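What follows is one chain in structure tokens, specifically the form predicted on its own.
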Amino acid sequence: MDREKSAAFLKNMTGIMNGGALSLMCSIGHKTGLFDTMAGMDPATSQEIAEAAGLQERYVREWLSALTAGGVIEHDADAGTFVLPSEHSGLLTRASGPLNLTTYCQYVSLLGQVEDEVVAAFREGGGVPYDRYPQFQTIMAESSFQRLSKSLLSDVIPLLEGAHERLSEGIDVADVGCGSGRALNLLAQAYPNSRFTGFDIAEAAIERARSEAAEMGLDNVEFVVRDAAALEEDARFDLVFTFDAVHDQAHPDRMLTGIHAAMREGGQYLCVEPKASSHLHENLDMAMAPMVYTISTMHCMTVSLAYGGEGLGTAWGEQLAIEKLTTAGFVDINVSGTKQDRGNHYLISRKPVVAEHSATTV
């Protein structure tokens, strides 16, 4: 037995219990707004922390301590305050956008949720069917609104050539798999020539799409609801988009296949998904591979099983994505990807002109 190798794996134990317990008070900080208080806040006590933000001292000073055992907030012990440096609070609040780890914490606790009923299926098989993480698409909601508002115009639209010319003339739009539909709406807003439909499965969340864009005020968006897997649509859109959709459908195939029907030649795919190779040796160095694997066992692999489907997983990765595009019949597939966006892939192709000789690129 190699001693040095057992100590070191207890320590990298006890690293792994501790980052568990602190992702569920970091999601606790997000959602209490404490990380927000904090932000640009001298150092301050318990009691004055407590009541900046509205909230009891006493669950506010249990939280401090663990995060100052954590390394999140800093302590002065003499003085008995505590403060949230600037270089953390980068990360961790909402004015972070994108960079808000804290949004993606409260998988933790949400995936916790259905544990028992992953671990049956492990003996069993099948899975875990959707509608057991009735919070999950609000919580997608919420990392979209971050991601997207502060990229899908100015980062997103830009990677898809002569896209915003075309939108702002007047052109046919779908996201398939739009959840709560903000990407629909902001490019909707943005594009008032254009015309937009949103589909999705999931009637709470076509609920609140179209709740945002009366709220809005948009005439030129619809929301409907219907399996991305079922389409049945012919010829409609000169653009199409999913996010983070393909790899949690139970039938990924006949989603791109119908969403290849449903474009008129020429027109352009944006395929967003998790940015991962399909080799699980070539994710090994990346930063969030435990948190990926993680998700998918206890979400978005076992949801599609549920349903007997394929069970892609959320590392499906860029080359099982640009091999399904093509079979389905997508050409001149490129991976590209935005500044504000560091975990997904942006697979950009098109559905070719009858008779059009062209040989799909990388």
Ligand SMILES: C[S@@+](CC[C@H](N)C(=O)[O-])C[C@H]1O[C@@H](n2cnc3c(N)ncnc32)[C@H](O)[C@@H]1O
The other form holds:
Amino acid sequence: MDREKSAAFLKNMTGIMNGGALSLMCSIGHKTGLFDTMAGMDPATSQEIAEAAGLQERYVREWLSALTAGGVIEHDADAGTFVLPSEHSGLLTRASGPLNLTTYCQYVSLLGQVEDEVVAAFREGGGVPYDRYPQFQTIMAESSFQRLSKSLLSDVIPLLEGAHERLSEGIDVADVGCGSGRALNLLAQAYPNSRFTGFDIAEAAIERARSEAAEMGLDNVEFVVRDAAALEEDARFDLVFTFDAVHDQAHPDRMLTGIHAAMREGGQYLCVEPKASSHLHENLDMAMAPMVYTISTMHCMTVSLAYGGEGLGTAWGEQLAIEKLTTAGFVDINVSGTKQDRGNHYLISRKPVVAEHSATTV
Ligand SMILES: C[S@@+](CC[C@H](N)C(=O)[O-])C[C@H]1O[C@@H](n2cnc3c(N)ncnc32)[C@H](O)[C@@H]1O
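Mind giving me the form predicted in complex with the ligand, seeing as the form predicted on its own was just shown?
Expanding to the full complex; the earlier chain stays at the top.
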């Protein structure tokens, strides 16, 4: 028995329990707007903070106690006040944009809701279907928009050679597994000469995408309820996106083959997927690796298995992604990224023109 190792592990376990608990508190701080209220506020009592946020003091005081104990908020016992240091608020508020980590803390509580069903799947097999996560689409839309709203036009489109020019002239674009469609609506607004189609199997998400498009007054975007494994579109798209939408598919190979068939020759495909290696041991130094594998177990892998799928998992990784893209017929696969989004790989590829393809296969 190595006592030092044992003591170190006790410390690790305590950190794990406290981290899980504090994630819930951070999620509540986000949902109630408490972090936004406290950012830039002078040291204040729980009563003053509760009043500023329009919340119940007793709950706010308990929340402040948890986050003070967790080192997120600072407390002056003599004055009876609390303050959110500016060094911390930059990771906790809506104003922080893509740096706001509390958006992601919401996943912990969301996933906790299906824990018993996941436990049952450990015993009996199968998985937990998408409709068991009623808030998933809302949280997903919020977190992906937070990440993409600032970078989609300025950093993502420039990764695709010539895309800005072609989008400005007018091309056909698809987003498969578009969720609530926020990325596509942003693109449709920026490129009025192009035509955009979003596909997703979730009717509620497609409805939200349509309402947002209507609110934005867009007439160059449409959203279609469609199973990505049966896309069955003619070769009519010049540019296709999938944002975080391949790894939780039941049938990712069918999806990729369908995307390939739906593209014009020479068209570009940007597949954005969680940054990971396909080998566990190469992911262990990733800061968010425990979170990535947890989200996978509790959502991405299990939703796929629920429909008799492949269960790729969130960290299916770059190597397997390249293999699957190649099998589907894509060429010139290049793995890139943006400074604003360090958690994802941007896999850029192309559908070859027929003459080129036959020359390489002869
Ligand atoms: C992780 S979410 C990503 C959503 C969106 N692209 C984003 O970045 O916010 C994956 C999306 O794939 C959709 N999806 C899952 N299985 C699907 C299927 N068989 N056909 C079409 N969409 C599917 C889900 O409804 C969900 O909106």
